[in-house]
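Form predicted on its own, single chain, as structure tokens, below.
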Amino acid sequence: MDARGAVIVGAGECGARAAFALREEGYAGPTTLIGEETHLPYERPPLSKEGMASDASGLKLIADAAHFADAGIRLLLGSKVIAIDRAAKTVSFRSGSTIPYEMMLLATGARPRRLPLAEASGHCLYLRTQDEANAIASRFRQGAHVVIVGGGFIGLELAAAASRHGCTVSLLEAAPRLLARAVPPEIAEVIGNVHRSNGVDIRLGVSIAGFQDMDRGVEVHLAEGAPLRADFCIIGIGAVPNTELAQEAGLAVDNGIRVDGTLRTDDPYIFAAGDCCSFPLSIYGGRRVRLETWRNAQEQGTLAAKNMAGGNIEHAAVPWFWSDQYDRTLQIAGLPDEGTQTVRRDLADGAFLLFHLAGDGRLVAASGIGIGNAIARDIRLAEMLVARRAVPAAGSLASAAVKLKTLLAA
């Protein structure tokens, strides 16, 4: 394949979505997807939930064969580029081939932390991947005991998951208290009694001094007090981006591939989105973040592909995430910790929604959690007030009788 056009390198939501962006933005030219997985680009939010899959039957495809060729969009699954070639604009692989690009999208995702002690384990799991997915389903059932190390998102996901089917879950975090990088410790707290009624035993402020293989299953010391014996471990500490093509490559990296507000590298024929980057959010003065979520991957997708396809368009999305939890469903818009004031509402069943506002009362925030769908529509109005830059009174935040569409039209 000779003819210079865009080369994308991750077939994961990042990716995919870019590669169709790109043709929707009337992009004509030879559009190749890379992708080390053999399996089609997938969705990975639905891996860590209760319902997770046994095999990859249970794929939710973002799109089938029959789209990428429709869309004329080659894919290359279980290939893994190895170098990009700056000055002769080429990325290659192992077998010495390559393909040369006019523009090229770095969406190579993150990858688990390991955890050093766990290696020698054969115990001891990770989940990124759909195989590591069914890795771990094909373990859960009745009287299984597993223990989770780590407090975040995937290992209470996963701790929701194990309970579901059966197994006896232990949950290890070695901070004081959940969540504690992600959500206010109201709503960690909430989850963390919700864990606890369904049979989960979690321990925080715990020190791991090491794994011991037994004949069946894994021995998990701990700094202190009595071993626990697993069938099996599964660690969740957090992610690392895969930023080692680009820093081999020669571009800027700073807790992810440094991007600018349009996405592109400090080469301007090298964009970088999703999981893999970091950038500026105008609407926190230009802070540098990095996002690890689904609705993050899906918007840098379609923005990426806007700008190469001409555009010089800044990412100006507001962040947001969401997570299940047993019946609870827990949403995030904007950055909590860029508040200095806190105002709760409280809604019915026990949903709650927190704001978060700034020094100068301008709303920075907002973090809900509640059955089902309860605090579905209040985060959305609070993103758009966020967005907005809005200043709202405090005591209109806090009654449940003042609808935020109000202060919205305001």
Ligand SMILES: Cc1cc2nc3c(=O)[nH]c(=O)nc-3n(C[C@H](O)[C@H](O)[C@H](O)COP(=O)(O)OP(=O)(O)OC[C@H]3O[C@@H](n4cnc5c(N)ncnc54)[C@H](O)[C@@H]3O)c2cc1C
The other form holds:
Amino acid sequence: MDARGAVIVGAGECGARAAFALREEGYAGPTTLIGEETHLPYERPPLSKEGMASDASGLKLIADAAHFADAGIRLLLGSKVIAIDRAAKTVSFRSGSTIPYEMMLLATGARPRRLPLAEASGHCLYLRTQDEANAIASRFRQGAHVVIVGGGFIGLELAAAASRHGCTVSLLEAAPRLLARAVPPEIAEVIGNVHRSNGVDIRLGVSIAGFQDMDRGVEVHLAEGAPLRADFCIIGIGAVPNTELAQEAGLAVDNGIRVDGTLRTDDPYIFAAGDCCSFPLSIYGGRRVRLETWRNAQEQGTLAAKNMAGGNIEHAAVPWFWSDQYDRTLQIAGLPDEGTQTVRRDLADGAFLLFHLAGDGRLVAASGIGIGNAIARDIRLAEMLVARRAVPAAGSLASAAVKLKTLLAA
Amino acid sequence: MSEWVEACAADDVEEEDVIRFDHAGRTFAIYRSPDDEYFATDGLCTHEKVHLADGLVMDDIIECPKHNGRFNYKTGAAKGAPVCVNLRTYPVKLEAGMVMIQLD
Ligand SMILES: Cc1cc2nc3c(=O)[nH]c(=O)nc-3n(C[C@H](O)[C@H](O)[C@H](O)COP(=O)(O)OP(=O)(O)OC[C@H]3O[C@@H](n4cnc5c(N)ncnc54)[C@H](O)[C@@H]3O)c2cc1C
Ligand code: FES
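Here we have the form predicted on its own; I need the corresponding form predicted together with the named molecule.
Below, the chain from earlier opens the complete complex, with every other chain and molecule after it.
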């Protein structure tokens, strides 16, 4: 049997970063990174961005095979862990083989939420992996009609990509507005307008009655009004965390694998991080959240590695997210729903920032949208203010003449 | 053949800040450090081709506006995920109130 070492289940953003971070922390034991996908670990965000179909083979790798080899990280790709034996401290595969661990990280990520009504259709696609992105990109062509179900980030980014590839796009959202879960209405409105001006037919408050496959393509039946004909549909109605492995091993699951501030599960030898875990967010007094963001996957992978290597460090980062649609970039630092009032700052060329303040005046989040990276620097500075629990004057936040850097120095 | 090129006036860049400089089809970033020294690097992030001049300068670090990748702008060193390829740096001198950078 192999020597006991660190085993990381899930070779995505979080798992791959954790593997390298273990080495950076000086962990010298055997380190095995296990991934169900056959590709080397790659970045997911480009999969839904506009460039997606221009270069389907252009997988953006987190690191190449030589980097993993140089760091002494054993990669087991195309291998799914099917069970954890916590008493024996091993993980097992369908083949019956097992790997022993001293410490384990669960970085199993999330998968698209399925739409039961669409299960019978052969023309409804989902997006999480490179292979799924290729399947979608190969159907993008001039004049194709695409129906996208879901007005969240994946649906909207794909709507932008599809329309840039000359497809006719309809986007159906059940809620009365886009991005209802995580984005302030002012910003969602800007995004909706950009899509409409690019010819995307956005329909809000729509409920779907069913999907019917035709000789070519599919018909989407709505609760009200005429059915929509499409060459294919993309379903983007959110993601569910991959918690089954943890649950079957008896670990607590609470909208994600439940961990404490150091990312430990209730088993001291097992950690969880990234999209699959729910954790207490210290900047909001321990509010339990599960994040589905790229930077969080990196930060938590790194933090878990530090703690696996003997540390005892609490998570303290501010959530951060971006999305690109057409020539716009949106960024959000913190969770805007923590705020009770909003202060707006207008910048050049239609860009703007929203500062979200708690009842006591504390800055708890900031969001913004603009062309290119117009808002990036200010969002980053706002993030630092949030991390410091700053209470900036609303007047200073509203005025573009006041540099945020000066508030930070205050 | 190396040549010195005039990039900008010294006061075009604020302290602890960066501006973009385009020359002969290439793009550069010109920095002024908190201790009032000038530096120059390639203008685009090595992760995706994003203009670093939209990013934030903190001490001797430039942080990319797109995904917060960090570089030491004095040495060009990439400071960890998501950036792993270093930035190229260029020699800089001040002459008659102008920032000059040396290109190859
Ligand atoms: C299309 C798309 C676009 C995105 N765009 C953005 C964006 O613009 N901005 C942003 O901030 N975030 C974005 N994200 C979110 C970001 O990519 C995720 O937050 C990040 O990938 C999470 O990393 P992770 O390692 O936790 O999970 P994942 O990247 O999902 O990796 C988990 C891996 O574990 C594997 N796995 C699961 N179970 C097992 C098992 N039992 N055995 C072996 N392997 C297993 C999976 O196959 C998967 O490869 C996007 C996500 C997607 C899908
Ligand atoms: S483009 Fe600079 S960090 Fe990604």
